[in-house]
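Here's a solo chain for you in structure tokens, the form predicted on its own.
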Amino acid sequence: MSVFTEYKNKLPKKILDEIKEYTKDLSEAKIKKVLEMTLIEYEGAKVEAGECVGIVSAESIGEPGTQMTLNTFHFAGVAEMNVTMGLPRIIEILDGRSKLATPMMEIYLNKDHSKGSDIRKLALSIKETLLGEVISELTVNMADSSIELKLDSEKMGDFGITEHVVNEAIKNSIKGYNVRNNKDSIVLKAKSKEDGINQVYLDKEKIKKVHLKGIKGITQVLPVKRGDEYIIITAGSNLKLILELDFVDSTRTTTNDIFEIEKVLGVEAARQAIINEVYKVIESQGLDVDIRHIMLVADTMCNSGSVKGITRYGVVSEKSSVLARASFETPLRHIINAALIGEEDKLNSVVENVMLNQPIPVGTGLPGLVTKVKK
């Protein structure tokens, strides 16, 4: 359409798209009407030059997460399942912390088994299984150095584990014993004495954490019904593996860990998992900040090419004015360490010239103005 072709540098092509899909049935000059009063909006939503988009953004931001509640959102029926929210959350992702409290995954299947077909077995068999978990008993006979494990024969029905895989385990992390199997049990005599019995209780303990199945990582699964189709809530994070299994829907699958998802799956993923997170945050908490502010933060994060937190060690390190680094945090060590290389600090941003008692280089104070003075 001509009247589109019109408006094709002035509007962006999304917007211009979305206009085409709801104005198939109006006339063109209905149209025309549509799409001027469309770039009157448009024009007045852009940031005006000058315009302090950093302090918006952190006033934007900052005001609605006072009035955040400091909570932890607990699963029923899954006794180690609870995710932290609210503001601990929101200072976890700005902070770049790499060990989240409580990391969590979001595991979308495909068309065949998102209906509810076998949910259970797959959730555990994504589930990592430890030794400890199948032991009903665990003895250790000082006299001849040697662990007797008694297993259970219906959790490991129920996890789907024989004894031969566990006999395999425990050769594969375990050294220094002999394995045999009696009745029920499992028989563990080490193969020296001269270690002692202290090294029997450490290899006790050792015992219970050894890996049988399912994926490192993946403490607990808990199938949830989402609108008409099932997917899995998991603690625990392990993006890559999870990836790789064919029942898994890889394009909606996600993880709460953004340092992972960067590793798996890019800088640019990454940013879009930190404003994914932070908007889930303040949405559920009822509060309403622009998404613009918070993809600003996002690119402030990511634009060196990796994530970096808004902390003294990620972002602010970065700054080049040295009065702005010192402004953050250890004021005095980064002035002392900018005399000792000589630095130059240009004045080109807010706060060094709040600091100094200058105007600012932002809105009227941005241009410098050459005048003529009459004598």
Given for the second form:
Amino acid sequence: MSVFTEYKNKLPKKILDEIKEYTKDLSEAKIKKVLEMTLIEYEGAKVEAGECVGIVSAESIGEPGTQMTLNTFHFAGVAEMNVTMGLPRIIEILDGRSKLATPMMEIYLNKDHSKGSDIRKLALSIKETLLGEVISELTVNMADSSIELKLDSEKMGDFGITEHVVNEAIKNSIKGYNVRNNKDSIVLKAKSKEDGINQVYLDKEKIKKVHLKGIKGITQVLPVKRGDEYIIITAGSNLKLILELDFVDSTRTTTNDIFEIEKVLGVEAARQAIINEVYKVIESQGLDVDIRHIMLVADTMCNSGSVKGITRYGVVSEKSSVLARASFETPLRHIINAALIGEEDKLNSVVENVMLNQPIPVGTGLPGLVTKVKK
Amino acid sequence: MSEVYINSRFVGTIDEPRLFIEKLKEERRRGKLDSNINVYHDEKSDIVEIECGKGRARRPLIVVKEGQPLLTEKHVKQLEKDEISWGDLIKQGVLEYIDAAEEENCYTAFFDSEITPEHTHLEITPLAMLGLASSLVPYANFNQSTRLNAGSKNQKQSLGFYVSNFSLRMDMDVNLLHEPQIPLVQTIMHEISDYDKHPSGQNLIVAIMSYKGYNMEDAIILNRGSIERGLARSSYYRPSIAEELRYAGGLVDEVSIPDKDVKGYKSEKDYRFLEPDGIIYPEAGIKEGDVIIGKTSPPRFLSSLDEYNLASSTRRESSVGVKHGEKGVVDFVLITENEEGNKLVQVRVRDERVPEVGDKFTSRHGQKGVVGLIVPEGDIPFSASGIKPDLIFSPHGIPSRMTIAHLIELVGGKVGALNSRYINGTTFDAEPEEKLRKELLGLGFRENGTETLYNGETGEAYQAKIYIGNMYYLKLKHMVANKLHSRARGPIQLLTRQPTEGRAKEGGLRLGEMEKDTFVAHGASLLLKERFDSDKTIVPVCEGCGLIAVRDEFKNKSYCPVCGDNSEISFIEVSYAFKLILDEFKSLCIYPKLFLKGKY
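Moving from the form predicted on its own, what structure would you give for the form predicted together with the partner chain?
Up next: the whole complex, starting with the chain shown before.
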């Protein structure tokens, strides 16, 4: 084992472990030889100083991206639930949009529940049920400004909702009414008629949105078997509340909403979520992009401490160079703002130097000569 | 109760729409109502729409009554004898024009053998559903519709015999095919349109095979022997125009050989073809840079014509020369006057175009391609009877495009050439393929159109039988001679000092944003800088205020207009475009201050 200690700081642990695995029955000298050669290969594979990784990443993601546009069409909607995939999804992620077209969660369950015996019940308990879904009839009586709602007992049974729950929910969220239970209907009578009939109509709409049970934002649930355990896939996302549930395996449960992940788990988790989500799309399109390119993009989006999209309001606005910012959309705004505060452009990056026809500080343009000049 | 609309305007209701329409049509056919009226019954929503406005596409059909077309043998005979005309048939109600809406209520038969008592109309000919260019495609009903579109589009770009008085005309940018031929495989439209008076292609012997890979990706191979015998040779005509314009102050242009002291005088050699009147003589062979019409103009600004310059030498040279990249022979000289009575000189230049690698050819089935190789006649494959193809077409162009008519035309052309007759390939009404094959067999050839070909280089027989026959090929107007372009140094734009754009201006080929990125990605920093050197300038910069200073070469000194003579001034190299943006900033009242630092 002594041979390995020497290389402990020179090679990554994963590679060392692999070598250990494969060289079990070799002599120490031979192992040393293997390690030597590996180190040479490893050093040779490293990115050199001055390598323009950003543009290489941009080209490496951009070129396969052009093929993706065409494919997008066919794959949309094939999955069990309607999920944005393909280019629109990539744009959504990289632009850093906080409102997703199709938010989605994958909920893993604890050992006790993952066998699937009570999966339907659990799934339904998560699903957000609104009052509107269990009402069969909703009428407004203008004469005595009251609202009468008939409940659909069949649906109530399906969702496991009792009349009591409905009563409580209405009492909590709709104020200013006397609630009375008739036979299979509930009547809300306004306490005062001062607010007028308009208010009653507004409240009628509000009643439909009254939250009865489940978790806010989860509009659809779908229990699926993955491997030999059952998980719940949901449309709509609410990571914070889901993680609080005791039957949920909080170590594996995820959402595709990056901003939610950032809010609940922090920016590092958001970075990983960006990588996972972008990679998932690229993989599903049958394209092959090295994950490190995506990592670089995710790092750029997160390095300010919060998730920023690659737009003129996000990452681009963080650039230090006035000219670089001006060369990317809305030039006048950037130049005038720069003039107002007397900004200075140090000409440190690529675009500015291309504009000035100066050598760009990457690759062969990076090194300078430092020498003492005789005075 | 049906609602009735005339030209989309509600006019009233009727109870019996069917009877009403029946009556209306009857009146129209009898000539009581104008033949431009069309009526449409929308049975679903029970609306009767009568249209007589303009802008409706309409087409003629034969009226059918009780299972009998109204057009009879008698009419046809009368038509042939010129006793009646088309217009008479419409007046008699034998033919009528149907618009898109009325067509919905019609039940139209393709051929009169198909007519049943329910039919209301009969096609004059199925060809009538195609336009002029599409009906010129033989066997078009065997092609995929997209290919038919492409085929008829290509025909519009073909070179041919566009007018017979071309020698008197001064058309811009015109091509003439030298030996146009009538197609062997024709449609009835060729006859109707007098195609034999303005043909636009040639019947070539086409072999469908590959040849050393020079006909992959839609390229075609030409036989050099055929080209030398005049195949697809054409002339390109372009007139040059000069006018003696009049300017304010009684000054005029003058067509003449410019004096040596004229501003912008080229060189004596460039004017060598000009006769004393300043115009070139016919049949002069000219190339780039030569002057066609010598002309001088008065100076641009009158102020420069002050007392110090009494001599007339300030006139400008404004001759018309041969355009960049062109050559030719002077064909025709015309001297006349324009509307204002000014002298107008037009000189037509002709250039013979022999087919070369890169010229575009097509059959009539959207099978266009570019010449990939011109093979010496000795190396061309030949058949047992000594036939050599003029053109070799790649078999890979066929399966994906499904242009079956292309293949049928080839056999048809072969039969036509061997039997010295034209083949009728009219869409939906052509000579059947089986008949052609039988005829070919009777002529002593293999029935399927293939022949054993022999390698022109080794004389060995090819193992595969080669499909070979005659096809009508068109030379298209896109010729490399008009498009070839390259540049190392050349003209620049006045404002930005960057290279001009476009072939006509001898422009540069832009290295764009994404191309720039590839340089960056390679880290080729200094190469990138060099590529973008085209507008580099050296500007003096005042180190005091950071603005661009002034360099006075006469006094051999530099000074800053802001800080005066004593400020330190350094020279820096930047792109002229950057100097421009600094100027623009200044015009926006933004102070772009440059801080200079030693490079080392």
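Numbering follows the first chain given and starts at 1. Rigid core here is just the name for the largest C-alpha set that superposes within 1.5 Å across the two forms. Quick caveat, the model's predicted, so the values are computed rather than measured.
Is the C-alpha displacement of residue 26 equal to or greater than 2 Å between these two forms once the rigid core has been superposed? The answer is yes, as the C-alpha of residue 26 shifts between these two forms by 2 Å or more after core alignment.
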